[in-house]
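As structure tokens, one chain now follows by itself in the form predicted on its own.
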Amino acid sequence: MIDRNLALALVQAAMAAPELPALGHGARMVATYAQLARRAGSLAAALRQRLRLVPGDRVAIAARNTPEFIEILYGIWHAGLAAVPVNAKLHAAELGYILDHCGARAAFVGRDIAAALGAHAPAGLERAIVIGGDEYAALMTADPAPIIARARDDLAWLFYTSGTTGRPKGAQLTHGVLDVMSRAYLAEVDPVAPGDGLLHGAPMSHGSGLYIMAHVANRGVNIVPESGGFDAPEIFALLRGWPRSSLFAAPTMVNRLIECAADFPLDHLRTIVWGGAPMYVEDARRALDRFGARLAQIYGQGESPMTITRLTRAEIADREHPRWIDRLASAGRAFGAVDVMVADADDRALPADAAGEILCRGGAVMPGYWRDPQASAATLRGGWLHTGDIGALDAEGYLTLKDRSKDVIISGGSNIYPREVEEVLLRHQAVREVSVIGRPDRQWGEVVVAYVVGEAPASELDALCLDAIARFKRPKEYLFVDALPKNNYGKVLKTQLRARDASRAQTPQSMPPARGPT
């Protein structure tokens, strides 16, 4: 068997350059490659031998943004296990059926997580170790062991995200695929040399993670904020410090940076890669203007980790380029590791201009769904991924998305799903029916809005969502009506509501703007 382990990479960094820094917190170096791949030896040795972990198993993390992460998602692959990356911002009710659906045998949360799991934690889950505390410290205490040889077809990643039913699914990422996906961002969105810095201001459990393999390759050093999170003056704060650096960020989150006054060297930038929902083409602008041509921009899904099309730094700055407005309209170029169609109901492909589903298949894209091979079948009938979402491609190749054939809500780079919503309103007993949409909003790209059949209050409505889903899923307003939109076959028609609230909210007499996520 060919060895691929993802692992390998940190345990050859260290041997080529163990001096180098490798993980950064805040403006301190924390490790160099010899201090991580020493400690990610040692918790891969606790998983086996303490912990009875076997190669296969699957090793949950749930915390906010923390240097711990990297050397516990390295110790994981070390040990040959299978890493479950899960978004911190999740009610403890939905991380407890991520981890009984992957099967955890163990998770490493942060202490706030810890404390909220409680009555939530399935059957299954053997330890849920506190990142930090006193059996975290232990762990690093053994002797690092040898690293656990995977396949190219090895899960390495199971990505959650959700589906139209509400429910997430596990796309499974191997290491094979997550090799492709990284190999794919050095050649063709942003090239890592020795000492190169990436900022972790996303979530590491998402976009930003991803790109954690990348940099340990190529021996750039992982640098994560103190706040565990986004803030654009800590951000630039971190640019004096650690020069040649890149970061991923949602379009809300490359708005703030914009929009924010604080001064930074600009030559300390290496690159903004935008991605997770579309940009403005005025905002796109105004970043340019801002940043130079610092700027990439990359379409993928979890289902095809950052790899579907991509926008490069040169051809975002190409002011002079007769239809550089298209193109920056546009998602870019299929990525060389992938094809790229769009394609009619029947799956076949469709002329240039035209609009259909988005089509991908090649080696960075996931093998299916873990343990629902029907899901499985239908998103990648064919040999094709169904992206669920419309484009078109033009005559040059490149992707313009029109629309979601999904109703997924895209808020601040994170998805939302209305019918996960819905269900919650709906067991309020004075809610008849209900039809949960996205807003366009400048800042978020889209919020949540419910429109509610019933007399519930929109206070009782907020405590229900608050008990039950995450913070940032739940609607920031709530409007009464008397009937919904509707077929002749009773199904609710999301296009005339979301024209009805357009057209609502260009009238004098529309409510004040939404809440942002939080």
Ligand code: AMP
The other form holds:
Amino acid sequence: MIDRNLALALVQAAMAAPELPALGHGARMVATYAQLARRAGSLAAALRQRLRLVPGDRVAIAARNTPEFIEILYGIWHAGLAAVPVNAKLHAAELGYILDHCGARAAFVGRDIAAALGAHAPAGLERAIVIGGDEYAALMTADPAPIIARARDDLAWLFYTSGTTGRPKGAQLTHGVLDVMSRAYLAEVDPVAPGDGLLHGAPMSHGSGLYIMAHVANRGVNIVPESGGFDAPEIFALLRGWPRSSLFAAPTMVNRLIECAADFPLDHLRTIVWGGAPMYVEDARRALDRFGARLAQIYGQGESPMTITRLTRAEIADREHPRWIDRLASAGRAFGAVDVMVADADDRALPADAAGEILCRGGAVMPGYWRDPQASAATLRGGWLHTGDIGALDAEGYLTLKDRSKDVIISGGSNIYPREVEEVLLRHQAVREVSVIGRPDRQWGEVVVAYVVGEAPASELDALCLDAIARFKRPKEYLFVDALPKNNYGKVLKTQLRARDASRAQTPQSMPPARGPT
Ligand code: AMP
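The structure above corresponds to the form predicted on its own; please provide the structure of the form predicted together with the named molecule.
So here's everything in the complex, that chain up top.
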């Protein structure tokens, strides 16, 4: 078996360039490659010998962005285990569901999350280790263990995406998938040289974390802001001390960066990669005005991480090109590692410019969902990943995303699945029907709005949500109506509802200001 363990890259970096900085926390360098590799090796030894975990076991990580995330991730891989990074903003009940579903035997958690998890911890979870706590420090004292060999098809990262059924599904990202993804990024989006920085402003459990491997492979520096989250002035302040740095940012984050950019020098900024949600063309133009040829775009999803299409720096900056605006409005062209097709309901390729579902296949696509053969078969039918996104390919291969067929709401860079919120609201006795939609919002991308048939007080609906789901998923406004628009089969027509909501928005007196995600 050829060893494909992703953790080999860290071991090799430590041998080739032991003194090179590997990890930063705020302005400080906290580990060289030799130090990071040693800590990952120690943690791997402790996981195997003290916690008695065996290759293939799942280990969860639930914390705000923290530098330890990287040594934990590589320690897990070094020991032949699989990582399950979980969004720190989830409600404890949601976290408990994921821990149970993936069968995690151990979890590394932030202090606040450890306290909240309590009764929601599943029976199979043997250990919840507080990151930075005494037990954590003790694990780090083990003598480093040799790396455990892994094959391409072995599970490396279980990436939970909330499904339309309201229950999260675990996309199985193997060592092979993450290897293809990282190589594709380095070859087609951003070559990384030793010492180049990556600033983790977006969540490391999700978008930003996937960039770690490419930067370790090419010996860049992963830098975690002290705030553990996204704060535009903090990002610019970090750039002072970390030259040649890049970051991944959701479009709403790019907008916030544009607002502050004038106050800071940009010489140290290498690339802003945007993705995860659609960007309005006007915003892309403003970003280009501010940042120049430092922008790239990626379109991917958990099931084909970071790797469906990409719009390069040169394409974004080529204002003289006759089709520049069309290209700017698109998500670019397919990565070399995947085939992309736009298909009709029977999976037949559609002609240029016709809209249909976006399908994708290739080395970056997951082999299936964890313990969900039905959803895996449906999503991967015919050997193609069915993305659930609607788009069109033009004659030159540029893909424009039209809509998300799954009606996902993306607010402040986080995905919110309407059905999950609807199910909670329907628990109220006075709610007869409900439909949740996203309303475009300049600051947050979208905000959650609930259309309710029934007499329930908004405060009681809010309380129900606070009790069951993450705060950021809570509707920012409840609108009480006599009936919801429906088709002949009784299915609620969300498109009509969104249109109705948009026309209300043009009557300002009827719209209270929207609260942002909290
Ligand atoms: P996730 O699996 O949570 O990463 O969410 C993936 C979804 O985000 C995709 O299926 C798209 O709907 C959306 N998305 C990702 N990248 C882009 C992009 N560059 N432009 C528009 N939407 C995007």
